[in-house]
Structure formats: structure tokens, C-alpha cells
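Encoded as C-alpha cells, the following chain is the form predicted on its own, with no partner shown.
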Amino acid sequence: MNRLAKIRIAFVVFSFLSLSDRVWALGVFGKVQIDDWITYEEPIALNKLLRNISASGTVKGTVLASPSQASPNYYYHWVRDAGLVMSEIVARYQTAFRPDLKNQYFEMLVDYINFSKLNQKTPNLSGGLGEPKFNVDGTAYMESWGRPQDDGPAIRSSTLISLAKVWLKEGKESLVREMLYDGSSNSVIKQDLEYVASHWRNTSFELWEEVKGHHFHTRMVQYRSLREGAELAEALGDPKAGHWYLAQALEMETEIERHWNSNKRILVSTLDRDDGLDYKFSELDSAVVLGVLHGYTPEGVFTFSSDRVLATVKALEDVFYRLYPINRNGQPGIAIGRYPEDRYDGYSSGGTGNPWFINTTAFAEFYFRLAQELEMKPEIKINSINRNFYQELTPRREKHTAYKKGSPEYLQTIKAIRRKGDAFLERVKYHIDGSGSMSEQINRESGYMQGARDLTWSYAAFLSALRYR
């Protein structure tokens, strides 16, 4: 029996143990190394993700949020979720060496483009492109919901802009013009960019679909789409549009900066709330970290090593460590929820909310990308805003103001950051079942999975973290 088969059997047996028995088993038999587990889990996660794209009974190009049709019913195509999932397919298409895989991903992307065009043309209750989700037959969802959600068009356009760049490198400019961007108002990317450029000042519902206002995550992904859209427009001979998109992005920078709360020393998720939930008093929200991941641009106002981002990450880790009992069971990593006051799915039983897989793996990806960004800098600067973040990684009594590249402090810090990223993956490994499935949430007390099963975004977030590991 080969090593991978033994690991698979071990995980199946492990999945049937209670939380206390899992701790005992790990102590007696030792841990499966993270690299071995990733070798086991990555193809499973990819296959489960692919199964939710153009699934049986859906229109081609549909990306199911989850196969779950009851308690909860996530059997819909969410524009935001789909954009993030298909971003992973773009990455897989770009790096695929086998012609059959390359063609498989190509067909998926073409189907997604066509379904996106259908979504853009379908009359809906939002009255525009801010519609959150569609039925799996392509028709509009006609019941009440948090509308509009303006992160969707931004994320979708960024995903398709990434594909356009790949196709341009492959010499497929005619395909880009035919399917993605031809300078006319009918092209799929142009429609999204025009919507973002014209609506970014408006309030909308955030990615959790609970609060209407101006959101850090929404503005970060809008900012990225406009910056990248400006470059694409220029490259394809549409300079007037490119100048317009860039001008809007630059105006947005001041508004994004407003999210820093100097008193709380965190980036707050929402400003100018005008509808939705009003009990998020801490103003801490993992959506900020997702905003940095999904909205990253090298010239952006907030990157992974930004002092204010690091301070917010540290504050979020501290609050979720204290909040969830499973984080104090002696296992590596911290299970990360949405926000401390979360009342979704579990609040009535006491406590507050649960950790989510997408957030826990997002923190892993954040640390991997932080290490990559710091390795491009001549030094790691320490100041009053980021000191607590770095001090936890490599605690010392000395009051350094910088770690020079190549110094022992610098090397130890980079190593600690990567180790911290792996710890979040260890936490994910501890809570999934033997089949390798990932649901929406992790119960804060029992540690077992709950919420929508096989959440497609959970797999996409995990696979994205692995790409940056």
C-alpha cells in the first residue's frame, strides 16, 4: 500500500472520531504532515469544485454556490461566488500542460462567459448588474433579498480581465475581442466596468448580504477592477474608457482610506450604513482581509504588508481565538469567523456564530502572500501600528524599528509568517471529514462541519491559498 493510500485511510477513520478522541488520536499516533495532507486534499477539493460548475440540471456556465437545496438552500448562481470560483479556473487553465485539461477549462470558461452575458441581459429586481444571484436555469431570482450587491460585477470583471490577459499572451486577441472586450457597450467586461465606474459611490449590500453601506471589501474589488480594466482598455485601443476607469479608481482611493479607524486601530468593514443589520458594534470583520485578497493590486492603497492591515489581522485573530471554544483545544491555527456579533446559523443555541472555511483559508493565503510581498522589500519596518502583529510572530525584548533583509530577525520573521499560514491550513485539516469535503462553517463548540455542504467558495478559497503557499 502506498503512502497516499495510507493517508486516505487514516483520514477516513479520523473523521468518525469525536473531538476529544481526535485530540487523543493525534497525541498517540502523531500528525499527518501538512505537505502529505495537501497532496491528498488538493485533487479532492478541485474535483468537488468542478462538480458544481455546469452541474446536471443547470444551464451551462452556472456555478452552484452549493448542491444544498434545503436548510439552507444555496442552489443558486451567486455572481460574487461564481467570479471567485472561476478565477481559480482561469489560474488552472493558465498553468495546465495536458491538452485535455486545457480544453476542459477552456470550455468551462466559455460557458461561464456566455452565462454571464445572459445574467447581464436578464431583467431583475435590482434593475441592473447589482443583482446578487440567479436561478440555475438563468432566470432572475424574484424574491426579496439584499439588493444591490455591487461586489459581483467588479469580481466578475476582474476574473474575465485575468482571462483576457492570458488569451492575449497566447495570441488570441481576436477571441478576446469577440468574447470579452471589443470596446462596445455589449461586451461582457465593458458592461461590468461601466457599471462599477458609474455606481461605486452608491451604497450596496456587502458580501455577507446583511448590511447596506459603503464597504471596504466592495470598494477594494471595485478599485481593482477599474485599475485592471483601464489597462485592458488601453491595450485594446479604447483609451477614452481607460482614462475614465482610471480616474474613477483614483477618486476611490480617498474613500478607501476612510475605513481606517485611528481610535480602534482597525480597518472597519462598513461606513455610512443606511440599511440592514445594526448590531456589529465591534466593527471587526473578516471581510476586510477578504477585501485585501480579492482587491489586491501592486499599486493599491492597502497591500498585505500595510501596517493598518496587519493591525486589523491581529485584532481579528485575537477576538476569534477568545470567542470560539474549538480554538482552545490545543490544535494549531485559529478558526476564523465572519465578525464577533454574527447571529447567523447557531446564535439561538448560545454564543455567536461559527467559524467559516472561507475565512480560515483566507487567513492562510494572507500569510503566504504577506511573506512573498515582504521578500521583495529591503527591510521589514516595525512601528507602533504593526508592532503587536510582528511581536507575536517572533517575540523579543528588543525594540527593533526594522529587520534588514538577510538578518536573523528578518529570516526568522519570514519563516514564522509561512509557518503561521500553514497553521491555518492545519486548522482546516483538523475539521474536514474523511471524504475531504468542506462545508460552509465549522461548529464553534463541537468542531464538526455545518451549514451548506460542499460550498464551492470553500474549495476555491482553499485552492487559492495553496497556489500562494
Second form
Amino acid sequence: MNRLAKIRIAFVVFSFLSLSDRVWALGVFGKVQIDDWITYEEPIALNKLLRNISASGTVKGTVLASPSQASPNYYYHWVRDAGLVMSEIVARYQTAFRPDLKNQYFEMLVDYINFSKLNQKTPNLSGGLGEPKFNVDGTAYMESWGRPQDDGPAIRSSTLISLAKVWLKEGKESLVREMLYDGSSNSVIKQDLEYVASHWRNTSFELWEEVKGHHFHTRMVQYRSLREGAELAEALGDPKAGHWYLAQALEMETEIERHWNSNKRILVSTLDRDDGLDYKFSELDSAVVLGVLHGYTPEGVFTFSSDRVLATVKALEDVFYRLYPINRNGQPGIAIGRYPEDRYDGYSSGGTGNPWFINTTAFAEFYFRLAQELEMKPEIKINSINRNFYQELTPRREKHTAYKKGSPEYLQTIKAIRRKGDAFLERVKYHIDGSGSMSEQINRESGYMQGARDLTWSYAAFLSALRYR
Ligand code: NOJ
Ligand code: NOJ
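Could you switch over to the form predicted together with 1-deoxynojirimycin, since the one displayed so far is the form predicted on its own?
Whole complex next, starting from this chain.
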């Protein structure tokens, strides 16, 4: 049968379906399409990510934020970007089946450890481990910049702790002690943990490198590193350090809770601002969602299903939906930016920032991980704080209720959450070019990519979302 005949038959069948079956059929069709695209895009994203690690002309272990050397110049090793990118490599190392691949990832991780050790001992303008970025020959960046950025050492240590756990499982304890943690303060993980444990009370610049204060995102990643660090220290016979890290994490909990603003009904991104930009009036920032992802621990104050997190997610979606014209072009999913008042690369043309790939895929990942977390719970509770979030996802409209595990409402809600996660990936699919590249941003009006090309973090965030899908 030729293609046209098939399409005709499909149309006839479709016209006989009831309205709800049509919605279902389109859903299935949409899913097939997105599945196909993911199968196509995943290896492309991985290859493009790998090209930016230890690229020629850089010291081994350098993770380029982007190969772009002008407008913007992202040809540096950012501690934060690198930590997030290398956590993808840890995940792939762990599951790699082919020995040559496993070895290749192993070498990359060793280079990253060595480069990180070099960063830690290189004197810099932050005067400590909060230095945000290094030159690709390993020397310090000596120009003015938003520093220190204290999420960096926290993220780096969490990545290395996850590697330590994998190595321990593989029976490589001596390698862990030699390369990662031996209880001495010189080991790479311990240096970061000591820094986090003794600096978390200070203000620092946040992941967007613009505002100095106490940030939800920074706090979340600091909390996670201290929690995980405490466990690792215990496991490796360094209980005193372990107790200290845990005590710091526990003290941080009330500080993290302070980010809930009960008037605005959102988790605000920054408290106690003492330097940097001062025009973030809405206090809405998708960095909060990134904080929940990057800083997740099962014991944490806020996890995916926390009602306060859900309220914030919903508020962010609403604001970005209204702000960016491309969000009303009839395509699925909402393109997400950093924060509504963003003036970086997109202010001169009269508007307010652009959506970014890392933020849009973060929302996809958020929904996938929310679905997983809810599946572990006995029920889904709707209350006055999370009601708006659940409104479009639950079949019924009660104001306060609970859907018991296994009930039709419960199952439909989980399904709708996963579908919504996919919609963010469809957004990404719509805006990338034919070669499968991802830059940093998406122009809010034209929908074309803009900002640093082949942003390594864009690929890492995409691959990370897929791992939870
Ligand atoms: C570069 C930073 O990386 C970016 O986050 C910031 O918005 C601009 N500088 C403007 O300060
Ligand atoms: C600007 C972003 O705001 C920041 O988070 C990132 O670390 C750098 N670009 C490098 O990608």
C-alpha cells in the first residue's frame, strides 16, 4: 500500500473515533514521534558534549563551557558547568557495557579529578575554592567577575562523591583513597567539603553570576554535598569530619526554609542580597527548580513533590508563558528562561531575556522525577498551596483531596505529569536546528537559537532529563 493510501485510511479511522479516543490517538502518535526524536538526538547530544571535554589546545580535564571564543567568549572551564557535565559522565561510566567505552570515560574522569586538584591549589582572586572559572591552560582568570560562587565546590564534590560510590561498589577502595578521599584535608573531595562546611553562612554569587546573597540554589547544592559527604566520610573511617558535615547540613535546614515567601506564595531565589543586580523584583527564578534538581537528597527539606516547590514551578510556567511570544505559537511545552527581569543577551531588542535550553530541559527533568517520587507515595495530596499546580493535571477539580495510590485519578495524574515532562522536550525539539545542536538560548520572538553555540551544559541537562524519563 502506498503512503497516500495509508494516510487516507488513517483519516477515515480517525473520523470514526469519539472525541476522547481522538485525544488518546494523538497522544500516542505524539509519543511515538518524541520517542523517535529522542533516539535520534541522544547520541548527537552526547557526541557534542564529549567534544568539549579535553578539547585540543586545552589542558586535559578541561570542560569548555562552549567552544565559542567571542561574542560571547565561553572558552573557559567553569567549575559549576564542569561539575554538572561530569556527573553525566559518571552516570555513563557506571552503566557502560563496552570495555573500551568504560575505559574512555574512566580516563576522562581521572583527567577531571586532576584538573580539579589543580584548580583547588591555583591562587585566584576569590582567595579560595569559590573561584567560578579557570582558563583552559589551568591558570586563574584574572579579570573582574562575580565571585566567589559557592555552588561550584558543592556541585563538584557531589559529582566526585557519586564517582567514589561507584568505585566503592566496583571494589576500588584503594583508588578512592588515592584519588578522591583519604581523610586528609588534601584530598579533592575533602577540600571541597571543608570549604562548603565553613563558608555556607557567607553570601556569594549565584549560578547566574549576577547577585550576591544567600541563594536557594546554592544552599540546596551545599546541603546535598554535606549530606553525601557526611556519609562518605563515615564509610571511609573519618567519623569526626562526617559529624561536622552533617551538623552543618542540619543547621542549614532552617535557612533553606526561609526561602518560602508566604505572601508571594513562591520560594524566592535570593535572601540577604548584599551586592550585584538589584532589579529582580518578582523574585521568581527558575534557579529554584535547578536547585531542587541539583541539590536533591531524599532527606532534603524540599523535594520534587513538596507543595511549595510545586507552587513555584507553576508560578514560573505562568510568567514565562506570558513573557515569551514563542510560547504562544501553538507548539507544545513552555520555553523557560532564567528569571523574568533578565537583561543578559536580549534586553537591547526591547524585551526581557530569552528562554534557555538548560532551564527548559530542567522542567522536563523535574516532571519526570516528580512522577517517580509520587509513585513511591501512598497518595497524592491536593492542598491550597499546590492546587494551582495540579489543576491541569488531575481529572477532578476538588480543592482539598487525596488520590490514593492505584486509583484511576492517581494513575491519570501521574500519566499527565509524564506527558507534561515530554512537552518540554518537544519544545526543545522544535527550536533546535537540523544538526541537533543546542546553544545557550532560544530567541523569544523568532524561536531561533542564540547565545553561546554548543553549550556543553545544554547537552548535559538534556541527557540528564532523559536519564529520568
Ligand atoms: C556573564 C554571566 O555569565 C551571565 O550569567 C550574566 O547574565 C552576564 N555576564 C551579565 O552579567
Ligand atoms: C552564564 C550562566 O549564567 C552561568 O550559569 C554559566 O555558568 C555560564 N554562562 C557558563 O556557561
